[in-house]
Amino acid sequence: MDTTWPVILDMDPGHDDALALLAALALLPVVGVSVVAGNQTVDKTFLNARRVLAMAGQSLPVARGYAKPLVRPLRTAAHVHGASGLDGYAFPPLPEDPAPLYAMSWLETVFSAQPHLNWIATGPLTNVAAFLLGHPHRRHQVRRLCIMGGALSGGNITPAAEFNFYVDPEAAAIVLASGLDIWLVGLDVTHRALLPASAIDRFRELRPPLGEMLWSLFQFFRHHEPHSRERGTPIHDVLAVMALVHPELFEWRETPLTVVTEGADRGALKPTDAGPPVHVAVNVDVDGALAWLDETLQRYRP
């Protein structure tokens, strides 16, 4: 896959989020960050990508997107990520954001600057839902979407579904029957690539104030995120990451894939006879993606 084509990030930072912008910032050509509703409110998301951004140093436009999903009220996960959405570190003030930017315009003007794109999400899919819904003609462009999201056996938010797709599932739906080409990273995966306390705290050996900020942050997702154990803690959003950069480390299964959108399993990720196939991680190399990370990482050393 070439990954020299312009990226866009669409994520609803989160812990795992921050991470997850860390490591594409390192590695690839980002133009800007879209953010949703998701892990916080939308006003907390936003700025949250700032802070984070802020701390790495980076000045990329920062776009406001959907307030809630396209037709149900936000569930959030505040349980996990805290009141703010990045408990655990007191970030220094930000300056007012000089231009505000939205979502569905903003990513029209990126799109119509760039031949092609590769675009990453790791929140609910309502913004890249809505944006190919109001912008078809722009589909083509999409060289290849790489999401964090669903999971073929057991979910984490209710028994049959993954945060993200429950928050939106009507998104999920039309995203995945788009014909994109879509590499769907999901917790089949990030539950088995399991971050240990010993690789957090080599995360206080990166450049200052910004390795104490990841450590903080970890330390805080580490003892709220329900699937952390004793040999270490999910860092889902990072995953599709690597999906774009390594899609080698991941064995891949390409399936058409639907999700349910009403009743228990909301959010249920379920094979389907018709539709585009999409790609679905089904196993990781959790070596190879903890050794990636590390170095990945290594690039915010003093």
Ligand code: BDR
Contents of the next structure:
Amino acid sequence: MDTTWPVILDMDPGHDDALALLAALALLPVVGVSVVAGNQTVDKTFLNARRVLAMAGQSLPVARGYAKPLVRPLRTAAHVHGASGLDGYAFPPLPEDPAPLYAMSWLETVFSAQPHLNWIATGPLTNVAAFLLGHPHRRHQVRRLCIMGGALSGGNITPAAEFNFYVDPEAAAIVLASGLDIWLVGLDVTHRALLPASAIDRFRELRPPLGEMLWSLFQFFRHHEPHSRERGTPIHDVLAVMALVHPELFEWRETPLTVVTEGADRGALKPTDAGPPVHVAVNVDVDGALAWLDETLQRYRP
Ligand code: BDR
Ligand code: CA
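Compare with the form predicted on its own: the form predicted together with the ligand:
Let's see the whole complex now, leading with the same chain.
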């Protein structure tokens, strides 16, 4: 995979989104971030993306995306990420946003300037679906779309559904049917690659104040993430970055998938005969993933 193409991140930070953002910044030519409502309202995810970028010393564009899913009310994950969406650390105040960017027009500007892009989406797929619907001629420019979302079995917000796909199942179904080169990382693998407390403690060795920020955020997250265990905490969204950079650290299945939009199974992944095949991760090299993350974060050492 050519990872030299510019990368767009679409996210709803979120603790694991924040870690994914830092990993992507360390490894990839990120051109900016569009934020979406999900873990918290879009005003909060917008602020959080700007906060993390500022802590990383980066001034990339952050564009505000959809404030609610395509056709239904927003359900947030305050029980996992707190009232701010990024509880656990007292961020310093940020200056006013000087020139507000709106995701649909910002994305169009980015696509018109770049022949090809890679895309990483780690929140509800509202922005991605809306952009693809509104700009169908841009599809061929997307080299690869790596997504954290869904689960082949089980869920984390209902027994059947993963949070991102549950929040906006219509958007997820649109994206999976788009025919893009999609690499989907769901709970089947993110619930395996758990980050041990010792690895979280190593965040403190990163440069100040970034290291302290990350460590404090993950003290909160490890106590609130529902699948967090004695042996470790899921780092869901980070694995979507790894899927772009090191797809060989996963085992993939290629199959057409759609998303249930109504009823008790809303948000669940479902096999279909109708759509194009997507790559879905069915296994992950856990030691390889943790070593990759540790090595990636070394870029933030003092
Ligand atoms: C997903 O839900 C969110 O809470 C996380 O940020 C991640 O994207 C995991 O189900
Ligand atoms: Ca997320």
